[in-house]
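Below you'll find only one chain, the form predicted alone, shown as structure tokens.
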Amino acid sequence: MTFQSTTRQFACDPAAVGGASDPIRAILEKALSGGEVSTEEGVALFRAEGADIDAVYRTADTLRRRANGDRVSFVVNRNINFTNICYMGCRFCGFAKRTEDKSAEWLEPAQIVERAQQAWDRGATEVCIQGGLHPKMEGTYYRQIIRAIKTALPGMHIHAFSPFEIWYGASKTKMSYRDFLTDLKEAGLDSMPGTAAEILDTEVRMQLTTNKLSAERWVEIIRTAHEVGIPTTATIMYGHVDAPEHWAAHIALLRDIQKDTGGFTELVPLSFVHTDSPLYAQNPDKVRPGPTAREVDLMHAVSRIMLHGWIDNIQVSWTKLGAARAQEMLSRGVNDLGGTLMNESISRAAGSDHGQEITAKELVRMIRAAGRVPVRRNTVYETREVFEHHDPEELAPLVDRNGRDPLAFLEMFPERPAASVEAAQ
């Protein structure tokens, strides 16, 4: 099945491309007029310098406004990592533990349901469930988790299991990807995170891990999920041993998949966190300590430009960047701040110190401070509530912050007037 782009023909916006060099201007004008930016042109945008960079940002912001208006969305959700025991040996990962490690964790279905119920009671509409590949775990455990949650909370959206976990479960049960995914969907799986993508390039992946899912298998599982009716997110994890050529090719591949399946709900760029990553610790002379600030800005902006009309939700990961930088991305083509999360383990395990939860009320405050209209959505981007003249319920963070305030940066800047709901649309 081929899906049509929602891109319409627009006249080029001179204000967006003003000051750009002729080669970059031509690329941006094509994007603004509804044309498709090629892989090679994407590389050129990633390598932009000087005034060209500002033109890239303005173009991304213009396309964001065309696709999403001035609404910025988020979902109230909880992360549940049911085990951190994993023996796959991903070299960039600081999350995995051995069974004998003191910090090793395994949750039984009843414990997972208890955490899901706690999230539901705090207003969550989604639980995001992922875990390590425990060597003794049965492939049927994924189904057990889904059935346990759906039995207790039939209205909770289950967003669960990366393509790597699907590969593992299918291998354990000796089922095809299609049959395994169909079985999980029938059990109650609503959507999947498109994590484990890293960079969809064989050369890069061989440096990140020797055992992890190949790029071809990731694409096959994602396509199959879409074909059986399971939507997924898309991700890119960058800033390690990669380069602009890899980024542009990765984004173009996601776009090609979307043209065929229409199954991606969003793209989430994920900055490599080097602090406690074995990949960096063992190879500090070969591995970069995450992306530069310029690369972070350009990743969100170029993704918006290349994916416009195909994947029109670009999400920023506040767990990777922090609240202040996440808010800045709203002028780089981003229209979504992700989820409240309540608990976050994977980024923290890699050394991120940006906290585990930003409450709905705090996300609304961040969005308003950027002059945008806050919107609570569900997992598949259906609007659930628009916060124009009221706030979400104020809740204490689920995990004690020990006095840290993720929104302390807002005290330094005056709040900008928010756009009206009509203008945001």
Ligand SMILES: Nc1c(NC[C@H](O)[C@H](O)[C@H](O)CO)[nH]c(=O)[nH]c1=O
Second form
Amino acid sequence: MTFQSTTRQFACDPAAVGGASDPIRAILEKALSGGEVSTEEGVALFRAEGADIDAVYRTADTLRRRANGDRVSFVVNRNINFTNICYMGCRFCGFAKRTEDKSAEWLEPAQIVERAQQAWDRGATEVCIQGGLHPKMEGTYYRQIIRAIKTALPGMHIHAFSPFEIWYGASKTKMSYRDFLTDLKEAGLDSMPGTAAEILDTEVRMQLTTNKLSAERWVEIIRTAHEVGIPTTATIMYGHVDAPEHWAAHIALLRDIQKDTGGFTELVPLSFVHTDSPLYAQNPDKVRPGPTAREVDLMHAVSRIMLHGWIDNIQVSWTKLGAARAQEMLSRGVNDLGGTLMNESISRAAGSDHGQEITAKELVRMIRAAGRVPVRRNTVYETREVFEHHDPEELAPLVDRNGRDPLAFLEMFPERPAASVEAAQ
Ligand SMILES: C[S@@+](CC[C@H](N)C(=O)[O-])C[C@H]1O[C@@H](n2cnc3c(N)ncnc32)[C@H](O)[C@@H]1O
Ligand SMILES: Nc1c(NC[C@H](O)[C@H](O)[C@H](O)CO)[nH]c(=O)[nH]c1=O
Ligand SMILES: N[C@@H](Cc1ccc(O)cc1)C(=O)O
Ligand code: SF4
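Could you please show the structure of the form predicted in complex with this ligand, as a counterpart to the form predicted alone just displayed?
Below: every chain and molecule of the assembly, starting with the one above.
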């Protein structure tokens, strides 16, 4: 039997589950015929071995094709990290600096607008803004940033401020989350990153950080954002002191929220970058150096399977994994390559070396090389441009607002991850 309701399609695919053991096969068949994979079943998928692993990947790929067809999307955006000064002391974070540190940064509204304007001139449709929780910062600064950008660039989508920053702004201004979020929305906030989630489990959080927003507060702020009409992404940062039980419970919790609010646009699994992370440096015996390759593959695939019909965009983070691995994830249930970013700094601060930008042209090539159809989207997954021609010389022109071809001058960035992109082709 096959029927369809919104994005949910129900049809079993015997080819996907062939060769799997009976228990794994039963879970995958249930997923393929529209059933919901429970937390316990999710754990079993994360623990899959041998032929079972391939069946998990094939199932994820089948569900991806049902939900998204052959299209793989990306967004042209710029990260603006307006400050790295932060005293919260999350142990995993290599980004946060003290005020007196040489590399401490603080951007005034005019500097933030300047960066947003440069991004706009290069064809960006989104700025992704996050920062440290600066001890001396006014809670009203978040609003000021939004107003400054919207005044100069009313058409730019502002994707900004994690739930932790919302908590900080609301505490400083003594406003409720609802009032603070409503005020930011009125000022022009369009959507929010669902970062600060890490692993939504109290015991794991106690090991990652003493001060970070609790799991309950994260959920409350995200639900409130969705209720006042601000969509958010969803994230999971994995591969440190966590285990499959935490991953499956985290994904099931995101699914429960989505059933009530429908406010998540995508899930972005973020692999823990250990290299320059104090968490790893201080406890190399207890903390894992990021997820294994198998865990990365399974994280994307199991997310696709557990979230099917609820969150149908699974994004891979090229800044965490590099272009070549990001491209491989397209066969593990992934349908989105995220943003061009222009200035990635959080992963780099933790020791990642995949560059601070990937160009739209490189993303288009990577997607084509994987046999899929590249699509430029906006932040809320509306299609902006479909690159249907398969001759790279016949790329549909991506014209920026000054009439120039951003594909040409995006290449001017010196820190592009050229080597890793070549490897991906
Ligand atoms: C650096 S914070 C910036 C926003 C805000 N200060 C906060 O904590 O929500 C954004 C996110 O970066 C991610 N991040 C930080 N350090 C990381 C690391 N070493 N590896 C992977 N992701 C990391 C975490 O998921 C974190 O929530
Ligand atoms: N901005 C970072 C992302 N992903 C987010 C996307 O670029 C984009 O903002 C979102 O899909 C909404 O359109 N992932 C990272 O690992 N690091 C970033 O800095
Ligand atoms: N993926 C996040 C943004 C982000 C993720 C990880 C980072 O290290 C930094 C930023 C979002 O847009 O929702
Ligand atoms: S994760 Fe965010 S809150 Fe925590 S130390 Fe880093 S910048 Fe600060």
